[in-house]
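One chain is shown next in structure tokens, namely the form predicted alone.
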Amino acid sequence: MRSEGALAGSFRDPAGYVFLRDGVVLRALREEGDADWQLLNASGLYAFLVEKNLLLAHDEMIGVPGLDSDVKRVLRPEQLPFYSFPYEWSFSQLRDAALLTLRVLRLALKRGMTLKDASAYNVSFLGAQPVFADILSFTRYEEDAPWQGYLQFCEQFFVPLLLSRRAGRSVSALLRAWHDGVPLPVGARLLRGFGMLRPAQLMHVHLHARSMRRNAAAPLGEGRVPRQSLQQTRALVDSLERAIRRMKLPQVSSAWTGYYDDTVYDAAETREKEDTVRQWTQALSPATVWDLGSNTGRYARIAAEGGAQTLAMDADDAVVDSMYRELKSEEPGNITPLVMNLANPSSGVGWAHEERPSLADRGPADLVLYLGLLHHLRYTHMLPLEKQAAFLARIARHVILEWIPPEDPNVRGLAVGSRANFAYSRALLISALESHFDLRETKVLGASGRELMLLVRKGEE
């Protein structure tokens, strides 16, 4: 039974569910989940994983009213500022999430437990660090039982990573269409002729897919019940981990990597832009910032200086991947890079279009940076200024927007290659914004004619 307040994506596990209470995410455990939670604690696994920052910490809640009668316990997990999904990750993010899952499984096996699933959705990111979030994935290890999450791991991690390596760029976005993972038979066909003789790919994709076909063809009730010793399970994990650690993408040159080195701004105007973004951000003191079209993350870093949980989103997966690899070793670790095409942002997917919420449904952010983006979406994707303003009003309480005039070389270049002759002027922009935002402050940047605007959504202080 789905309880009032239960999150739309929390219905698949009979052991419990996640729900909201006064804006706080809580986890309800039924009898099966409560038994596994007690074992997780008694084994020492929970404390070890939390200490190593591999698992979200959970506190027990007492006296939570209005719950289902079969709820045995309520836990309050460490609250994530933003829950991202695998189809929003770069190659290295998906790779690190896969390695985290295998590491958690290996540690669980040492303490008499296992993971009953291997969903990529069990993992999210705190800053640029992957963290395991689903305590209901842990259960008691049964002797000679095969790992139940093996197929799911291959379809949601291993095959997408192999396909990315073959394509030379991240194909994590496939998980938006194949929400439960790239079907193994499809992956085997797509990877045919590419690394088929490599032992790990042969074993975990092609022979695995062949085994699935044989079992599917067996008469009902006559399929062989597999047995897998603990040693065999550990060997399976070792094989997957070795193969994934070796996976790398070729160094791809992106047109956006050197964007800030090839700009109409001179050094003084660049400093002026940075200083203005810093001053306005400090004055607002936002808890959450979304930098849309972040490129290499220069302005996301400025926004994050005050401690704001910051998302740096860009459509170029090569740029996002490079940014992620740099941020992994940095402090304070409050920037999360994501691959996000603003012309087609993440929509609601899964059952009833609600299982995984859209980007907009995970907002609004306290502050959105919309720098050097307006004209790209207008000319490249033919998105009218009115529609851009309306979308910003859905996802942001405040916006720092950059207006780039029609005579700017970058705008002229886009206009020449555009499929239509668009009306594009500051007056049209102000008209599009005025029904959604109040214009609090402006700053013209040197002689370039570019202008920063600080917008406050109507009704906000």
Contents of the next structure:
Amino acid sequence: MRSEGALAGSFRDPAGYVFLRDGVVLRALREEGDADWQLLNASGLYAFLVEKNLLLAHDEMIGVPGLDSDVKRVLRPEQLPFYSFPYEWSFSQLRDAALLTLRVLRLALKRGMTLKDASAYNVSFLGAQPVFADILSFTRYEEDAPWQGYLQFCEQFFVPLLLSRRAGRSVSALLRAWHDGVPLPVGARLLRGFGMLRPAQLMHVHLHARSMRRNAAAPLGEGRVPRQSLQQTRALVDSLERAIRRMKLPQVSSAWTGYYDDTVYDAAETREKEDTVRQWTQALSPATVWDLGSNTGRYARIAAEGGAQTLAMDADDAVVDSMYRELKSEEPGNITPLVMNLANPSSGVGWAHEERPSLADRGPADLVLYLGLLHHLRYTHMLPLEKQAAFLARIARHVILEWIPPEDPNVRGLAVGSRANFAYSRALLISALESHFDLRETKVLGASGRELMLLVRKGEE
Amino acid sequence: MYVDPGTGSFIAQAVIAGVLGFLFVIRKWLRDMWRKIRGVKEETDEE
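Right, the form predicted alone is done; let's see the coordinates for the form predicted together with the partner chain.
Starting with the chain above, the whole complex follows.
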């Protein structure tokens, strides 16, 4: 079992692995995985899930050379433009991913199959729709067997959602520190209080954690796995589904929810900015766009008009959640909102820092929108312009950057608040950019003094 | 892929699923009775 060429994050499942061939993600199935794949098809579950857009479609590949001798079959999954991870999702995204996992499990149980795990990493987002991506999670249902993924579901979905509800904002970022989920005993301690009166929380978190504590020293022998009927497993799934459906965050407004209303631009300048972003994006016709500091996604929507797969990233989980709920019902669905703090973007996570690649390692994007962000990172996070330029060059082939001059009211407000005299001028910005980018075009927006710059990374067309 | 939830988790799951399964049966029985009394046809779940 060599798994040569497997992606760095694909090593846990003996039933198969994911690998990259000529830029295409493929999935190799060993004997056990192949048997489950055949059952998935024969049961009608695969066709049903794909038809309902719950599962990525997979094509069977013939004659793929250079595979391990124990590989029985190769599948080509529908290619995702970008893999996002649970610690980058807002509350509603994690909630929808949890409900998708339970729905898929419920449907599998009806057709003689089950999910052998409940990892949040089995789900990804196509636009603003969650989709189940791990075909090897499906396996034959063994009569009276408990659900293997129950604890994992509680730690990766149920506890983070309950903690978010208690905090009034998303705590998905905890999943970056606790890669395999918030440990149940920790979750149970953090969730002590009146919430314990809720039956689902009491059972799935507190009694569950107590049982784990009491049986911590008991080895799990063959005869010690308790029996559990199919109906009981369905009732367990039903209970989790009902509890999660009822979960909502209070509608909180953050400093950024009304950002566009408080802007210094007048209507004409706003239109001019939108038109310029549209015109430059159309000229570049990018396949991928990352809008950094997207707020509620006004400019991500403009960039996505031409069909580019667009990520709208913001550090504020409240605005990302609001954007996600809006985008869910919008066509054509090529915008994925993500929670991302640019001052601390997703790093490599997991074994050898490689299981889940960093944001930069999932790039570069054809186009990055960097609008109204530079001065925030400069003053709030004290990030020098040279460092911002160097990071942009790692993640972007082209950049539309908005320069906001020091005399602008927003910058003055930040400068007063920071009580420090940071180096911040147009000349310094140009100097920071010139070793990484060519400045192709500029556009001053009305009387505001703000300026859009179209940057092309050195060596790019 | 996840392999070992441990004894405590399995025991908890069996107990919780047992209780929920029992409640599930009671709820279904009550719902069926209610439907029978009111003469309402059973809803079909497309999934």
